[in-house]
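The chain below stands alone, shown as C-alpha cells; this is the form predicted alone.
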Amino acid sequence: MNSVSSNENSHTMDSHPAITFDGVTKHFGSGETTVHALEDIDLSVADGEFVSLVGPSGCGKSTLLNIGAGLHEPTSGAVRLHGRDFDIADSTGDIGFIFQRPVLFDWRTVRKNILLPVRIMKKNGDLDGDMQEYQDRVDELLSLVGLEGFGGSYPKELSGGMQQRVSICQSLIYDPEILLMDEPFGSLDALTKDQMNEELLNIWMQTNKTILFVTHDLREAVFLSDKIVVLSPRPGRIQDVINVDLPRPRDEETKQLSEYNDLVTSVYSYFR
C-alpha cells in the first residue's frame, strides 16, 4: 500500500461511525447490458470525519454517494447510520445533499430557497418546530457562509461561489449530521473554488458534521480531507485509504508545506 500514516486528528471524535457501507455493490441492467458500478465496498465514516472519494470517471463515486443518501438501492451490501440499518423514511433528516451545481428555483429569493427543504419535510411530517425557528436559522446559516443582506436576492443576481454558498445553506437547514457533497466546486473558476474550500472548513470546524466529499481534484482532497479513499476504475473497489496528516487549521500557507505536496504526489501516484 501506498499510504501516508496519521495521527488520530484532534476534530475527528472517538465514537460509533456515522455512516458504514458494509460490504456495497451495485449493478445497473441486466444481463449483456449489466454495468458493475460498485463491489463490495467496506467504509466507514466517523463523526465529525471529513472524507474524500477520488478515483477515475465512471469508478461509482457518485454511485456510493447516492447510495448514502437513499437514492439507490444497492444490488447487495447494506448502509448503516450510527450502527442502524439506513431508512430513508426515518433518515431524511440525518443527510444533507450537495449536487455539482446549485439546485435554486430562479423565482424563489436565496431565503425561500433555503427554506424549501424544510416546507417540503414538514409538509411530509419528517420535521419538528415551528417556521419562525426555521427563518432565524436562515440568519445564522447566511452569516455563517458570508451572504449577510443577500436573503432578498435571486439566484441570477449571484455568482457561482454565491449560488454554492446557498445550496450549503440550503443542506443545513435542518440540522443534518451528515453532509454528502458530490463536486461542489467542480465548475467554479480556480480562485473560487480555493475560496470555497476555505469557506467550507470554516464551516465544517464550526458545524463539526461528518462530510463525505466526492472530488476529481486530488489537490483539493489533500487539502480538505482527514482520509482520501481512492477507487479503482471500474467497478468501483477500495484501493487504499490515505490519512491525511496535515495541521489544521488549514489556509493557502498549508499548501507551500512539503508534506501536503507529498501527499499530493502520494494520491497521484495511484492514476499514472
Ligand SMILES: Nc1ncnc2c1ncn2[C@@H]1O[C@H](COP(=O)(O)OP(=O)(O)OP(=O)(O)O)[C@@H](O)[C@H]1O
Second form
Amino acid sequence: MNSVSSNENSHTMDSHPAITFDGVTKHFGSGETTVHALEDIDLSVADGEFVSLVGPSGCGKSTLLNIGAGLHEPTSGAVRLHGRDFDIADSTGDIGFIFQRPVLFDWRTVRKNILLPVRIMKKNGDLDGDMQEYQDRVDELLSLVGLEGFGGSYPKELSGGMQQRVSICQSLIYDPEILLMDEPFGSLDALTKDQMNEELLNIWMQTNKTILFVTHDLREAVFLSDKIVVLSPRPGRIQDVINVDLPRPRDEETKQLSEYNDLVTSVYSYFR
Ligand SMILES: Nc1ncnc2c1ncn2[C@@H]1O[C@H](COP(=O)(O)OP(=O)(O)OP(=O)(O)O)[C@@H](O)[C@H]1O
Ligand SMILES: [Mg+2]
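Compare with the form predicted alone: the form predicted in complex with the named molecule:
Full assembly next; the chain just shown is listed first.
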C-alpha cells in the first residue's frame, strides 16, 4: 500500500459517521431580506461512503458543503467529524474541497499548484524538512490520476479535464479523509465527464475516502453513489434519501443495467 492509500491518521475504528450535519440551518442576512438557504438538515456520511447531493439550483447544496468545510458557520445546528464537534483549527487537514472550476495559478507549474495547500498551511512551519515527502507524494498523485510527466507543465498547457485532475491531486495532497466536491465535473464535456467519473471511483476505491458530492447530473449521481440525498427547493430540506445498490466496481456496462436506468428514472421523478 502506498502512502496515497494509507490513512493512518484516520479514525476508522470508531462507530461514528465520518461527517454528520446535525440540525443544520443556514440563513443569510437579516430582516425582510433574509435568505433561508437550509432548514434543519440531518445528514450523516459513513466512513468510506459515497453520497451525492442533488436538488434544484439555489436550494443550498454549495452552502451545505461550505458549512461542512468550515467555510461558513451554520445559523443553528452543528457539524461533527467522527462524533466530535468540528473545529476548523484542527480539522482542516481532514477535509479536502474541490470546486466546480479548478482553482489553479497560471504562473505555477502543476507540481507547484498541487503543493500550494502545503505551502499555505506550513507558512509558519518547517517546510523544507517535509518537502521531499510531499514531492514524492505529488508523483504518486499524478500517477493516480494518469498525469505522470505533467508536473512541470503549466495549467494553460492542459485540457479542462486534466486541470480538474490537478485540482483533485491538490485536494488529496494532505491525504484528507473526507472529500467535499461541488459539481467538480460540471464544466466538462460528456465523454470527459464519464472518464473522470470512472477515475474518481478508482481513486475512491483505492484510498477509502469518504465523499460528499454535489451534482446537477442525476445519471452521474446514480453512477457514482451509495446514496443520493434529494434536497427540496429553497429552503433546502432533505426530501428523500435513495439507496443505490448497484454492484461495484462500476463501469460503462453498469449503465446498460435495467436497475441503473430504473434508478435514474426514479431520481428524475423528484424534479418533475
Ligand atoms: N454568501 C452568501 N450571502 C448571501 N446569500 C447567499 C450566500 N451564499 C449563498 N446564498 C444564497 O443561499 C441560497 C443557496 O445558495 P447555494 O449556492 O447554496 O445554492 P446551490 O444549491 O448550490 O445552487 P446551484 O445548484 O445553482 O449551485 C441562494 O439563494 C443564494 O443566493
Ligand atoms: Mg452550488
